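As structure tokens, one chain now follows by itself in the form predicted alone.
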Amino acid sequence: MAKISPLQIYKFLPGTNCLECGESSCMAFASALIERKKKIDACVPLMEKKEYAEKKEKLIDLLTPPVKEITIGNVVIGGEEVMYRHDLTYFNPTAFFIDVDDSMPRESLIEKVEKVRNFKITRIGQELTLDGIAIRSKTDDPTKFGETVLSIYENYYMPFILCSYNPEILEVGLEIAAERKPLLYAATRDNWEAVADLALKHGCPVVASSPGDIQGLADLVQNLSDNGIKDIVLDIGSYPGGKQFYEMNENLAILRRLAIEEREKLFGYPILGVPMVAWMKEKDAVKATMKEATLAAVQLLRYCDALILHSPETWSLLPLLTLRQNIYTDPRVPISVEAGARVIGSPDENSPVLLTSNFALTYYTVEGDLQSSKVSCYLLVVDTEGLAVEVAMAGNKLTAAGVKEALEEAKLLEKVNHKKLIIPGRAARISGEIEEETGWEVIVGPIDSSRIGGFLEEKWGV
């Protein structure tokens, strides 16, 4: 599917550019509505005036994305438009829900779910968080899975799934979580009407799950849209190895390709990875959780716009968060901190003064190293359009004349009273240009910000 472009979309706006949508022009409307910046209800006249309605039917139909958007609780998930995230980006990050079952004692179920609550990471500057709770019912019972549902909902407000395959227990957590709009797991082939009718009258999306089965899957989702069920979610199963591990990987790849590429109505619903599948049979906690993080990159990267898990443990998490955080990164703008001077400790007029480009990564990996040699200093970050310092030497980005104005905005003259600036090793070959342009003293520091304690002790006697 090609990209959308600005001149397809300004054709079905009113092209008065009357300013009402907050843009300078139409076009720079049509541009903001590709990036989502704006929503279409912002052009007042296509939203209000009859002479436009068609114009706003055809636009909406354009813009409707060929993975729809599907909103539990408060996360929402799915609404790509693109298979691969360079020919525009990917905008809903994969959710991520822990698992909980209502045979767990109260003290671990509570203990579980504030873990997941309060669970937090930063990581270049942005907050790697979880985003709900998946209730599981593994008795079968539906007054122990009431409780469960009721113990969790009048004491957190996050997302729910609520897990079961019995239509009667899913009533059950629906009596009580209804209006926090819980996804349903599962709608199958042999409880799929009894499920439908549920998901309509509590407005709740749905999961179509249909393991290994495209065609299945298929009919099942036909039967859902053919009853009214407008908000379904995709599950063509999960397997931790074997064959059928290499099946879901295809299988998850047919069906992005069905919804973007084909534009198959009935695959364009967000999909739902299991991880926590790798738990059924494994019984040493360790080798389990290392198999369900292995499985949950592989979703990951296989479109899953949402994960089901069951382990909280950070050493497990991270590397999917981080994951998660660089799939959904636009690839199409560096990720880049404000530029600046930052204080580090506790400085003074003595204190050392170093320089660092402002890419996101470069930058919090230096005052991480600054902080964990706790060296009080000031950190000159220069604006290099996000690119680290290798690739902004290269690019001519990281020049004498920017040190320059750097030093002079951030008026450092005023906080220290010296003049030596310690430079990255790899922008040695300009610290002549930047002693010449600016006044001051350069002193080249090393490659690795690892290095900067002992080098600072060595140089600076800090």
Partner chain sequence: MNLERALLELIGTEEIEELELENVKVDVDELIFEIKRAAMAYQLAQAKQLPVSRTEEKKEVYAYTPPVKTYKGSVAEVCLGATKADGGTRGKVVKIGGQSTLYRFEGGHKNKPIVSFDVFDIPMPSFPKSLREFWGDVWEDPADWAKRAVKLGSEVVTLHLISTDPRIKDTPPKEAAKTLEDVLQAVDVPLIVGGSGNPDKDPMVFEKVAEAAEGEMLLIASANLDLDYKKVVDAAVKYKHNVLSFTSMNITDQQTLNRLLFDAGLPKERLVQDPTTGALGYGLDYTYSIIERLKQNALKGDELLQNPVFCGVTNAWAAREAWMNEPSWGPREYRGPLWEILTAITVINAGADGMMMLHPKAVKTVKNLLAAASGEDEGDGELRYEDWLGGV
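Would you mind generating the form predicted in complex with its partner chain now that we have the form predicted alone?
What follows is just the one chain, with no partners and no other molecules.
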């Protein structure tokens, strides 16, 4: 496993525990570096003192992730340390770029870009948003491409990918938008010299594209880096089905294994996926969106650090962005919250008592729903060993005995003057048992806590 330990880093730190970095010791600083809570320049002595020059260089080398971090506009991709999230965590979430092209009428162009910019859905306290726009030269007409880039550039400050195999077209786009550091799509075996010149001249990252051919990709990356290009994104081709899909799926794993486990620097760059290829043979928009989302999910799970999607439909983006949220959640963060009674709003002795599980996601969802419905109540969190209500019911981790214990430990009878407990709809099966065991009257709540506001209004009059 290519994972760095604090001790490996410690070897290259001054070891004086001078505390200048704000950590309690050099060892603590080493841990903070691994978790990316601190940057190396926080250790001032290492940065400034001549005697540490060699250590400093070695440490920088050690800390450079096997997958390079690349910045497109203001979005950062890559920078991954591990192949499997359980070995540490994934760092920079896959960036979602939505495609527009230079044949679109201005009105629909602006409408789509607006939609991308304004897209926002809040899930468990996090905002799910899109990252940028891929501007595609469909017509191969430099004037049209220029006009399209200009109308977006003037009105929107968003990261771009400029897409054409024609260096002249890319150049037109760069003349307008170079200072935003767009990603150039793409250098191929045929055009790389011209595209490399553009990337160097404007200091922009560039995609190296070699569909289905890993050796070809290696040669291309070698050529680009021999010519001084440092910021590269890999493209091994995207395919929605058939044997080509099989090869792509394997190739994506191969690329990341070569980069992380074999430390092969030629592949130590972020990977681009283009799930919108699903639209090439499918004319029905719903079917195409479905296929695109399916391919996007596969690519997101197989290490793609940036995706170009065609559909701006919320019904497909919401599941995809939720998947991204799941996969890029830090696995070191605990699965459960502490059991016990929580105070929501400012409850009094007449306020309702509701019950939920101690699975973190369930808890935060219920809490969020209660907050937004503006009711004051007590939320009794039962220890279900970190399982959601449904799963806890199946696994017998949410039981009448457990509820009784939780009620008693939280001393709720000292807080309210009633004995009424509202349980989740999914726990309805054990309502009778809870009544028997606890002596409290049980009211079965809604299946989903999004309906809790209306429910309380109806049953509790709050």
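Just so it is clear, the model here is predicted, and its values are computed rather than measured. If you superpose the two forms and keep the largest set of C-alpha atoms that fall within 1.5 Å, you have the rigid core. Numbering follows the first chain given and starts at 1.
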Did A392 shift 2 Å or more between these two forms, C-alpha, core superposed = yes
Compare the position of the CA of W440 between these two forms after a rigid core fit and state whether the shift reaches 2 Å.
-> yes
Hey, does R342 budge by 2 Å or more at the Cα between these two forms once the core is superposed?
-> yes
